[in-house]
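First comes one chain, alone, set out as structure tokens in the form predicted on its own.
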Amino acid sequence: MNIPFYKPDITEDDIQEVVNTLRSGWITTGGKTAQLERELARFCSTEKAVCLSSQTAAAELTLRLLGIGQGDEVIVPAYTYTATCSVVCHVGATPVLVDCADDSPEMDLDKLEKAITHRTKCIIPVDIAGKMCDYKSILEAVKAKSAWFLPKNELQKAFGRIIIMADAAHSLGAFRSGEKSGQAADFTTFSFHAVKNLTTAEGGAVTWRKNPALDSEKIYRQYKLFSLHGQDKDALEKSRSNCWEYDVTAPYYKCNMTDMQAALGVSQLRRYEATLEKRRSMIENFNKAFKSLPVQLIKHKGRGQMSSGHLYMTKLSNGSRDKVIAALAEDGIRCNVHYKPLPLLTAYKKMGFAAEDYPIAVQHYNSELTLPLYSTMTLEEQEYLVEKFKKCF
């Protein structure tokens, strides 16, 4: 039997929704994208959502919206995918890496607080595997250093403290302490990449929490300007009679979502709760099956919290990870590793980051193994995976 690391969950309803959009005669950003934005905002219990070409675009545009750039520092985990950090470099700010906690792949909160300086403008926590970070504790750390915050523009003044932007590429549908992913951080960016729980093939979105000091409609319009070259009318608005005239307010970027992508997202979101239940059920079954093995499993639920079940991450004893990957590959099972810490990558070595300064992140990496988990996995595939993984021990 062959079990890939991931299979997209695409139904006939999904296909029909995309076909209907293709036949409609309107395939770029338009009504379907606006529909997905409304439904995402409703799902996340936020006022607004903006759909874009990727989570990376959403994160970069948020930094630009906040006026973060040259001379500023942005704190990110050392243990994450490059997209979390590359956007900081794109806007000209300086990334500051923080090591993991001893018992978690998330940032160590004590080290996070010590990393804050007068130049810190933003922190980007990462919801690894779909489990939301402790945003309340992160906010407390930020408030403790609020006197250090030196705002550079009116939007930063409105916050009066370091801004928290969640990298929630994995966590759509998760909740913690009464807040959904999308509500807990000041801004939250999602990914709808092909391997995510909800996919638009490529794509992403950003939401922001309600704040009386913010004009949500103005923020929404600014994201739209950023994503469409700074043009003050999109193609749909220009297509209406007598509406061809437009202006370009600034030479911005091109990273909008198309209606073809949004159509797939609309269909996927209709059954997303059922998708989450399937993933969570499989995780429970795997946890029971692997309970007696010398393996540490990432917790997907706890008091007042539930992850989106995006990844099934395990920690093996040092030195055995690569052997297990090879053994499972011989049985037709493809695994992955999340993540190679940033200081181990050439791009960040060139910036001066060194692995020895982030020992916990390196330890996590050396023992981490991610098993296949997808909502279309059959019972037979699940049983085969359990059998072959147990055989490794």
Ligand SMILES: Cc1ncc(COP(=O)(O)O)c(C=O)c1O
Contents of the next structure:
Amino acid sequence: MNIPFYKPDITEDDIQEVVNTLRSGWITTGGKTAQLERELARFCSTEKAVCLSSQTAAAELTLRLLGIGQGDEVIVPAYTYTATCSVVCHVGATPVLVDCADDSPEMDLDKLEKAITHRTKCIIPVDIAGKMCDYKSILEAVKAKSAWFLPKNELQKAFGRIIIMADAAHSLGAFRSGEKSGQAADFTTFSFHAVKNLTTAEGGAVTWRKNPALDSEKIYRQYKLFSLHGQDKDALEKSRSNCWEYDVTAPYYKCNMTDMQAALGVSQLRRYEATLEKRRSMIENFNKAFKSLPVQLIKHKGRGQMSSGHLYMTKLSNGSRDKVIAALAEDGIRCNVHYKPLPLLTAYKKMGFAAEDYPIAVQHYNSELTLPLYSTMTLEEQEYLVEKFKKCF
Ligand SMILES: Cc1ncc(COP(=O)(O)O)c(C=O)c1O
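To test you: the structure above is the form predicted on its own. What is the structure of the form predicted in complex with the ligand?
Okay, now the whole complex, with that chain kicking things off.
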């Protein structure tokens, strides 16, 4: 039997929704994108959402919206995917990497507090595997250091403290301490890439936390300008009768979502609760099956919190990880490793980051193995995976 690491969950309804959009005569940003934005905002209990071409675009535009650039520092975990950090480089700011906590892939809060300087403008926690970070504690930590914050523009002044932008590429549908992913951080950026729980093939979105100092309409319009060349009318508006004329407010970027992608998102979101339920029950079954193995399993639920069940991460002991990956590959099972810490990658070594400064991230990486998990995995495939994984021990 072959079990890939991931299979997208595409139903006939998803296909029909995309086909309807293809036949509608409008395939780029328009009504479907606006519909997905409204429905996502409702799902996340936020005022608004903006759909874009990727999480990377959503994060980069958020840094630009906040006016973060040269001379500023942005704190990111050493243990994440490069996209979390590359956007900091794209805007010309300086990334500051923080090591993990001993018992979790999240950033260590003490180390995070120590990394804050007068130049810190933003922190990007990552909801690895779909488990939300402790945003309440991070917010408390930055509030306690608000006297250190030197705002450079009106928006930064409105916050009056370091801004928290969640990398929620994995966590749509998660909740923690009464808040959903999308509501907890000042800004939250989602990915709808092909391997994510909810996909638009490629795509992403951003939401923001309600804040009386912020004008949500203005922020929404600014994201739209940023994502479409700074044009003050999108293609749909321009296509209306006698509306051809437009202005360009600044030479901005091009990272809008198309209606074709949004159609897939609308259909996926309609049944997303059921998708989450399937993933969560599969995780429960795996947890039960692997209880007696010498393997540490990442917790997907706890007091007042539930992850989106995006990844089934495990930690193995005594340098056995690579042998287990090879043995499962022999049985046709494809695994993955999350994540090779940034200081182990050439790009970040060249910037001067060194693995020895992030020992916990390296330790997590050395023992981590992620098993396949997708919502269309059949019972037979699940049983096969359980049998073969157990056999490794
Ligand atoms: C933790 C994390 N952040 C960001 C991204 C980037 O998402 P996108 O491909 O939508 O830009 C990914 C993608 O895999 C990710 O895993």
